[in-house]
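A lone chain, given as structure tokens: the form predicted on its own.
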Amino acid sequence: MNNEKIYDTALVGGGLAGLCLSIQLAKQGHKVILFEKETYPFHKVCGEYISMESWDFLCSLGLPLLAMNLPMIRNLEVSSPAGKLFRQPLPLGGFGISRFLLDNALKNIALEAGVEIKEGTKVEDVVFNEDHFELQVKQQMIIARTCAGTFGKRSNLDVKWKRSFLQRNSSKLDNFIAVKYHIRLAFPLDTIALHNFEDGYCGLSKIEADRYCLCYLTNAANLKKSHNSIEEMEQQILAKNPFLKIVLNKANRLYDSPLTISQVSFQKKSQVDNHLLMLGDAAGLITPLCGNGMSMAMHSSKIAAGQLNTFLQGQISRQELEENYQLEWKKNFAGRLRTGRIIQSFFGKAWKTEIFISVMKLFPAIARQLIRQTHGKPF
């Protein structure tokens, strides 16, 4: 092989893990290709909250947060299907901004650091072969000494690698959709609210600009009784909930019609498969309810940058590397993992959900501490 048309790292995938990895990488001397499937910018379905764990992260990798004049959010609100409301301080905080504004900065920031940037392309293939990983893009042949999977909620690859959390058995972990909107409505801009309804949930946060993000998530069965329609569900289901009616019927929708995406699936994943190290939501999807999943994505590529940096310098095995990944990223997300689930439990079916509220504002602690148990500290 000419080692000059071999990479250091590909990165399959370009949201805010593979991103987030590859300006490290870059920064560290190495040669780093990224492929993403569309063109940047571009819209995500994400609620686009994220705790203040990741600030200092984000600034180290050379994003201007101060100057971008983000909402800062200090509040969370919580309402049962029926309309029970408890609100809570968060203890960490968060602010908001958009995956469109958001990954469009981090790409620029990756290309001023040398990775190259491969915008519209597929990877149809990621194989294996003794000490170098072959990517097949567009009948052309990549080679990389590594290789990481920052490719999201599910991929194509999952299907063709058949990747084990796809093989169980149906759960209610399985088969959801999410939707999502920009939208302008009166709303606190410190707060975020998640507004339950029967086998469902909604998020509402400030984004930039005079925006806010609504995302919601359901399982298939109530797109399913509602004729495929999503404002019949919006209308028939959602809207029972008076927070989310008020929303629905008074909200400005900046889009013609909503994102979505189907098959969202909860259940627990590989850290390293096919010896790819798995990033973000490939690796394992935290429950909306705990609104980090994008702090997840990037945690996680700090901890791969640390441990591929340390391999392609020859300080550690190729099986050290995958083990040493596994174990931090257990390590820092199990537990969040863990805990996101349990309270998932409790929200979708409404006698669920009025229990859990009810209890919440009986007892603040118990609150106080499932929302520091669902978000992470400083990186």
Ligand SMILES: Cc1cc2nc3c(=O)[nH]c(=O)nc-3n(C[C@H](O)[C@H](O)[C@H](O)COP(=O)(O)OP(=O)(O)OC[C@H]3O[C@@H](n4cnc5c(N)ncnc54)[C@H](O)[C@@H]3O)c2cc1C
The other form holds:
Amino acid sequence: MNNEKIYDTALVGGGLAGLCLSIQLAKQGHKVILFEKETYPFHKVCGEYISMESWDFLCSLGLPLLAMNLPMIRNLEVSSPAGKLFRQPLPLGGFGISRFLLDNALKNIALEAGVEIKEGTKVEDVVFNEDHFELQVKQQMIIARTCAGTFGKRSNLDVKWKRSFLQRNSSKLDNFIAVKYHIRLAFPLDTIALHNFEDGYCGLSKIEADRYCLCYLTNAANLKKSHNSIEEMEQQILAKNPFLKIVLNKANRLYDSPLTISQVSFQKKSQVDNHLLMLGDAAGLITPLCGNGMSMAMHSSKIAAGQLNTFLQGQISRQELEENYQLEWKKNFAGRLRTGRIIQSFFGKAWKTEIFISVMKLFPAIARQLIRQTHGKPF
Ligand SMILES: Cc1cc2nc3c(=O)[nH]c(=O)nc-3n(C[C@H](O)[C@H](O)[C@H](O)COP(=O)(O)OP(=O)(O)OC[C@H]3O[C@@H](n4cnc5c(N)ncnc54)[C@H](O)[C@@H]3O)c2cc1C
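Now show me the form predicted in complex with the ligand; what you just gave was the form predicted on its own.
What follows is the entire complex, opening with the chain shown before.
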């Protein structure tokens, strides 16, 4: 094999996990190639609120966050489907930035660091062959010593490899749909709102410029009930919450039609599959109500970068690389995902959410503790 053509690491997916990992590895001197099926810049379904735990990490990669003049978000308000409101300052807080802006800025940093980026390029398969990976891309074979799955919530490779989370019997953790708009609206700059409705919740918070991100998650049954019309679902189901009724009727929507995704699953996933290290949503998606998936994706890239660097320098075996990564991943995120699933179980049915919010109003110390569980520590 011609060594010139062998990459140290190939990354499948150029979202936050892939871009952040590529930058760290390239800065450590490794030869990195990253594949992204879309073309930057592009919009993504996401609430676009990033917990402060990631601030220092993003700055360390070279993202000039302070100069970007982004909104700082310090307060949370949660409403029940019937309109009971609960407000609480956020202990750590966060900031708002669109994925359109963030992912593109990271892509430029990755290019400057020397990462080879192939955008508009879908990886069709990855095969582990003795000591290297063979990636099948546009009738071409790419060879790499290591490979990471940074392909997000659901990818062609999950289906191709029949990953176990797709094989489990369907449950309350499956089959969600998500809808996102960028809007203009009179709403506080420093507050993230989570408005609940029957079988779903909708986040609203400020991002850059004069925009807000409005993003909601619900089960596919709600859409079916609404004759597969998003507009009908918003008017018949979401707008029963009086706060959402105002938001949906007053917002000035900045796209012609919303961005949508379906078949979102919060089932447990494996952190190593086919010898690839899985990062971000490909390793496990936390419900947005209960945690900060973007920060977890970035944090997992830091863990993977450390382990991959040690392996590429010949200090540990492939088996140790895989075991160490899984152990560190579980130490950092398994508890958070577990709390997430418990909190999630209190939401959905309107009566459960009403009771939950009444209890939080009565016992703000419990609420503060729960909010702390959904935000990690700076890394
Ligand atoms: C409704 C909703 C709201 C959310 N709100 C928030 C929030 O406010 N704050 C927060 O912190 N988190 C939020 N999250 C979670 C957050 O969006 C994710 O955790 C985060 O984007 C994970 O990053 P990632 O890099 O793992 O995946 P992604 O950002 O999804 O990136 C994966 C990339 O891989 C590419 N890809 C897939 N398959 C292939 C292939 N075969 N070849 C090449 N490229 C491929 C995709 O095009 C994609 O760009 C939300 C999630 C949902 C569903």
